[in-house]
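The chain below stands alone, shown as structure tokens; this is the form predicted together with its partner chain.
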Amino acid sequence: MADFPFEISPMFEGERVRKEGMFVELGGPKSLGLELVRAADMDAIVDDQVTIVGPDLKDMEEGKTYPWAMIFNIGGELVEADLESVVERRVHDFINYCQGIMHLNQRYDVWMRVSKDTAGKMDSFEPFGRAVMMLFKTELPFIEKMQVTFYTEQAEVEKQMTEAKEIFKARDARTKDLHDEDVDVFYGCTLCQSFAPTNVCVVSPDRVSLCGAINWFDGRAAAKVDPEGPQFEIAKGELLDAVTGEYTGVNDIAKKLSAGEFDKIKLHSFFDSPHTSCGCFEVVGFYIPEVDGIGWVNREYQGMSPNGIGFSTMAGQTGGGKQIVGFLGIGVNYFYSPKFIQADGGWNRVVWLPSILKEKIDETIPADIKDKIATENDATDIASLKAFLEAKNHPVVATWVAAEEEEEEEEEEEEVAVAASPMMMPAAGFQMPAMPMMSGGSGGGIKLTFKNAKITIDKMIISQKKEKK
């Protein structure tokens, strides 16, 4: 490693610089401070440079606060301007690296001190400069060649900031766009195993944790920094359907970490192989077969729900890391996602939402569905909310008039579904909904799981559906 005046090590990342040993405060919340880092040709770089622009350390004011941008230049080969949001958050890392310096926040919020021993040590911020590169270089290989100014005028500083605010929204923009088909890994979280043993989170672009927390840059992150940590990559593996988001790699981690309980997970899906329920969710949707509809119910809701259940009730029936078919948890951003239970309708299926859930997300309910879809103040109990989804013509109307036209044809099966139904109520209490009803006959069918199970059965009559002329 090259000379520098103070030490270099991780073991300094957690180094806090007491008011009464420090030596200047750079940004914070009494000033501005800003970082950047930029993708740049390598024919515009000089290699190690550091340039700073106002005083340098040793014409400051001990016990001061003064403005503070730096910006970064990076190049290389790889280097794209995509790669500028990775390579900033590890600024964080490598600056408290560095003996003596103490950096918080970031983007425009950066916090640093330099502490009185190793202001002690050296004249500028040269050497500091260098050792960050050095750092950058050594951690980030692609980097070939980069350069840094600092700031610390300022008016310079003020005119770094925003310039730099827009280059941020722009970033922000491109970030809000990104979708699964656009990467190759997705993220796993296992922190709710603790209690939900059998429980798979799958974190990707299009779909945020259970919990809310943890979006695809947050697993991508955590998992850069601590691949043995609760959060680590996914290979997605080969797309076995784009609708449903069904992926090898999913699969297969479904089944490791569930110990073999499930071997499929589909992202984008309500009924078939949908996402295990952790109990964190922010949201739980529920379906609701006498209206072919789903509902969604929010943790802050406190009231009942068109089906007679709440909340905390239906978290308890869909909470512990399994598979519930006609029950799912989710992220609230879940509902921004493009891919919202495509596989089952998206929106066109959504019959009802708390209001102030429905409040909440308004700006993301398609227009021509919004005002078909029920509140409590529309519909408390399910005659109410088919009355109300009748009247609005709501998109599941449509398949009530396919299943009654199919009726009467039905009528021999029925026998056999009352004789086992039965079977189907969960020993657990109260109603869950029956099996999605297959509406035109077609469809992918349902999987009955029975688990400790004493059936006895006299006669069984299994017989095809008559085509329709």
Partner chain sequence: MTKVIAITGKGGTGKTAVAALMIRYLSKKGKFLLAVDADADTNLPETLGCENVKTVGDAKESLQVEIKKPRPDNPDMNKESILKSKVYEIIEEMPGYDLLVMGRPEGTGCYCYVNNLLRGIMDKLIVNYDIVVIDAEAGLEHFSRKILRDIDDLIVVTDASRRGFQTAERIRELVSELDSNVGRIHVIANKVTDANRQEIVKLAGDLKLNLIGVIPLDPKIEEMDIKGIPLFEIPDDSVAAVEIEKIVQKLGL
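Got the form predicted together with its partner chain; any chance of the form predicted on its own too?
Keep in mind that what follows is only the chain, not its partners or any molecules around it.
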């Protein structure tokens, strides 16, 4: 567009700015990154105003990472507080329409990069801010006035972050007393399909969006003001399984939006047809077969989990709109749901959390399991995790005992003695083949003893050798 120093188009969605092509990085895992939308009175907004608090683009050093916060104020006759998170989630879309500017994640996990090429065409974030606001008002006409403030000064970003987290917490609390069975419809969101084409994000009262930014009330508000937009109603249909959270309506939309890749999604299951994972999820869960438990790692955690894998690696394996048994992306607020992975044991199946995440969600972890869940301070590998769980008598330890008893029973059953009756002996002239591990038996028969063996025989043919005449 002629008014801006860079091109603007949906074709740039999904564009990645790699490290070698990056001028600066904003927020992300090495710093702080925030985006927040606030409804305000029309008179309090200076339309299209861009304010920069801290170093502007021209003051930044190439290759460096800077703290970043974007606070948008919106006004209009139809604008209300319920629309804040809906508008906020579209920040991801509209920033990625700008050539050479990459935006990932949401809320307090924002990660952006500006390419060298785009930085060479402008010396300030001002035209970038104007471009994003132009897109908002074009795509969402209920926004009549808008202004934005960009913060790049550490202390100011920290201040904005503290205030924003309280706002996010209040938003999330609205669904506390509302559950899946209390409503007739769920909501879907396709905002991440530019990065994850087969992702099907289903938002129900008991399951927040994977990015954590859209709850059931937000989905309802968005579908109301923008019926053709990325958030839309999903008819629940028939309840097929209350424990796993399987509904015919969800299965129908899963098949449609994934282009037939998946034909069912169970909202509260970790292993059986789990929810798809996009890439914007706040937390990823991973199965640890050595202890038959589930660990969770959040985006902020920079260390390794007990299986030797970090968040970024697991996110790469899990994301992209895939449905992978043993891995699951979720929004942080799903931990607060009474239906949290209820099909697979709920909190009694959780064995490991990073300390930063455990502290964040402390109030929702059941008291009787809290001290039995390890962190990186208790377990750094499988051996130390197993020792910790055993010492704390975690509920999963009972499954180990049951598995050991089952294995012993199988070993006993596998000690099979086969005695051949004289009446069943082959006719004269038949030569018995040599058989390894064969011990003699009494009574003229043959005894075969198999220990720890699993034998599968599709077909056995025993024939008599004919003598030549």
